[in-house]
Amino acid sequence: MKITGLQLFWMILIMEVGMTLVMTLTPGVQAAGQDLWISILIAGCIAMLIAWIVTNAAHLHPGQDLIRLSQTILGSVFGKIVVVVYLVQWYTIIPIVLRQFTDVINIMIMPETPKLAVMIVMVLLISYAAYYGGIVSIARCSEMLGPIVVLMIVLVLLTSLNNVDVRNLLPVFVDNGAQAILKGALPSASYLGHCVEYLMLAAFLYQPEKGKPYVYWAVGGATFLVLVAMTMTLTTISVHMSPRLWYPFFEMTRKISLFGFIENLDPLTIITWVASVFIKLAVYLFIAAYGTAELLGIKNWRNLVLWIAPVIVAFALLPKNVTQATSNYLLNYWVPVAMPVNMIGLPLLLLVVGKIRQRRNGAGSS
């Protein structure tokens, strides 16, 4: 399985842009308020730091996936320890996802679609793409859906144009400090750093040693997309509404009104945030499917898409509402948690360690 790193581009930019959109402006605007753009502005330097830990650690031994890398580098005990820890994250992050596609889906265009409807369907989507294709498939999914998601945002930021009244932004940094706006960066750096999956991805470039640009490029497309969205949402829906709203960014689109009948642009948001979670969820499958059987030695990885496939859905019925599946998982885990540790932490250690070892064993071979 091979990948090309136009592939990989459009891969890292949908799973970063669309959530990041829809799932971190309302707890970003709680925090920052109409400084919201600076704190994306922050969030946007964290990922690209992100970014160039994880190509760094991955690029010590260019063709081993996570798995194998963390394993060389750190010994066989503490490499499988590592793997777990990201084997938590994956695990954890799928069913989660799920909940928020379907909150999203019910709240806001089908509200008596029952809940588990919605979940069957799109688990049987990621599953056809992961199982039959794997990677290849998913990427070249990114590679078709990719441009549509972006033709599609700027559609609808064209479009609101007429809604945009500068003055929510003022004043700049006088109501909240700059312990308020870096709060408020957390949560959207959070999702942004999804780079770090890179770790696993890169093996499966045909050229592993060229993938760096490909990352930068599309952490950088997407920060400048989420930056640019986010601005005018709170331009359009003022700082004083946003933070009451679940997803300001689909409030946006419904203020469109143009002409007097060009309006209900929904649609353009919704096919944002489908393609951009299909191909999130499709990549954590295989990830996780894949990195599972590689550690406990299961030949064929496909069969585990098959075992976890109910599982996710068992384990994304369980949030009892909204606030559970959007809040509590971000506040309590991914921020404080899987950011510092899985984004940050072990990449860091893996690269600090992996550069160690290489002087050594080239100071020992000369």
Second form
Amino acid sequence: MKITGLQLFWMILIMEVGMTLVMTLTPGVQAAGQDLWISILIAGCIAMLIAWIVTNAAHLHPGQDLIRLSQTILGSVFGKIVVVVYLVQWYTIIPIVLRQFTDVINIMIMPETPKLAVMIVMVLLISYAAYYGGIVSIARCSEMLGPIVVLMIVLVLLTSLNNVDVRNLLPVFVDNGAQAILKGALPSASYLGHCVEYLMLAAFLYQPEKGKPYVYWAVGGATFLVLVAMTMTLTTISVHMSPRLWYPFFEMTRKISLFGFIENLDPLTIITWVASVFIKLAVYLFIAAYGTAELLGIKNWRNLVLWIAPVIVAFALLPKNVTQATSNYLLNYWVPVAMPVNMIGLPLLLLVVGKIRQRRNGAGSS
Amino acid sequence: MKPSAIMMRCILILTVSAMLTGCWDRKEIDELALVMASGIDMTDDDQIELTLQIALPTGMPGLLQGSAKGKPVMAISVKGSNAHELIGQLQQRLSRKIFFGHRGIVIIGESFARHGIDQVLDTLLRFPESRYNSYILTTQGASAKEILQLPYHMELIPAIGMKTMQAAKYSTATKIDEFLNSVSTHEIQPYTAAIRRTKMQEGESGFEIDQTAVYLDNKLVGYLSGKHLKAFRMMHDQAKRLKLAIKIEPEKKFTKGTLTVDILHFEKNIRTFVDAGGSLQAEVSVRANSRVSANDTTLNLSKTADLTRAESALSQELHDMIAGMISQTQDEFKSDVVGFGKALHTQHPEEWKKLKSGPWLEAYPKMSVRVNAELRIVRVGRTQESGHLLEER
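What I would like now is the form predicted together with the partner chain, since the data block earlier showed the form predicted alone; can you produce it?
Shown next: the complete complex, the earlier chain at its head.
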């Protein structure tokens, strides 16, 4: 199973763009108000930092994925503990993302459809992708869907141009202050930090040591798209309304009205959303199955996909409502735990310990 | 690949695609009651009355069919205490499912608006199918029910006529999201176009949208009309093609003494000042370019002296209109519909933090506003002097 750098680029880009745009806009505006664009810039810097740590850590031992890498660097016991921390992240995010996906579909377009039906369709799809082709088919899908997603977003943004009122961004900074802006950066940063999966994906590259620029470009591209799209959303639906809506980006699309006949473009954003969720879920399902199999020494990781799939559906049904699924998970686990520990702390630990060991080994052998 | 595996895949794909059709949310067009406009009133006994104007596709004359079998719309209404329950009650009378996806117009009855519109707002927002692109109107001197029951012959469905009139911006036009936005902040107070009954032709009545309803927070406080409405529209970037007519000189033998110009370009600038003592001032500067569209005076606009005279008279008129409109909103409505709050927020953000929660509502009527207006004539049309004047030489 091998993937190319370009496929990696699209994979990370899609995972980050769609989800960040839809899920983190509201918490971001609630904290940072009209200064959200500054927050996104900060979030982009944080994500870039994560990308730097992660790629450097992964390149200590090219060709090894996270499970082997952490055991090589930290030794068998500590390495396994680190992997378990990541497994917690992977196993919790799949049901949550699945649930968020279903909620969006339910709230925005299909209020009557049972949640289970929407979930099952998605789970069948991701299991198929992960089971048959593994990372290769997911990567090919992202290579194909990626340009479409970007095109859709650009199209939506272009058609919304006439609704933009830049005065909505005024006054800059004074209303919210530095602290609020930083706080607004965190949700987006935590979603843009998904390049941490590079630790798992790098091993599948044809040339694992040459993955860096693709990751940087993916994070940079995602940040740029999110920045433009969020700023435009704020300028079209204003700072007073956005924090009260669940998915302001969709609402912006609903406002589009050109020449009296180009209207109701929300299907375009739904495509973006479905594609983004599909890639994200498939990637996570794959690495969760593959990682678990490798950790436990199970020969055939494919069977694990079939085991995990029904479980995540069951867990996705657990949250009682949208608030639990979206806000609580994001603000109570993802931002305070997953971001500092899984995205920054542990990769940094791997990087530092790995560097020290390499230097020591180098010094010892020479 | 084994045939059985191929079979399995085919079945899988078929199941998935069958589920993707969204069966639960399918909406057949002949099972829907398409709501084109909705109106809400308050009755004398403090109940809410909801009226829906529903399109009846079977009543529409087809291209070949020629004439209609029946009326293409129906307006039904129901009374009760809770806006949302009313929809359920109406549904019980209709064999088709009420569908709001095509609603282009929301009308708020004057009685209801004066009482406070909180209840409707939530209803406007929460449905997945309600569109923010609908226009919101307030009635004047009639109930929303009466307006929705009026016949209108130019369009098959009256609501479409209203929507077109709003979209063409013959008057102020407010979309739902703009309205909700202004309700949710003190930076600017809400306003909508006002709709009222009027005579169309012999014995037949229709509707007219020629005024603007001004709100304070969530309550209707009055209507802007005439010159003040014109000034209001200019301040909200709708100055293009507005006409300005003034009387420059007394009526003479052949002339009435009026000069009319079309506004070609308009720019406004609001500056706000906060004194050390905390008292607020504002300065409104407007500059307009215009074109002469009718000259019923003895002035010869190709002469500099006459042109200057016309320009200064027009500038004075513009000044009076805008100053008059602002003082009407301050004294009569006490409502900042022009949006001084927004200017204050951007120019004095620290001060705004103290004002925004409520003191601004008190402060606005007391704020002193200076108006500077300058109007220039950049085109005089095809004739120099008034064309019909006798040569005096």
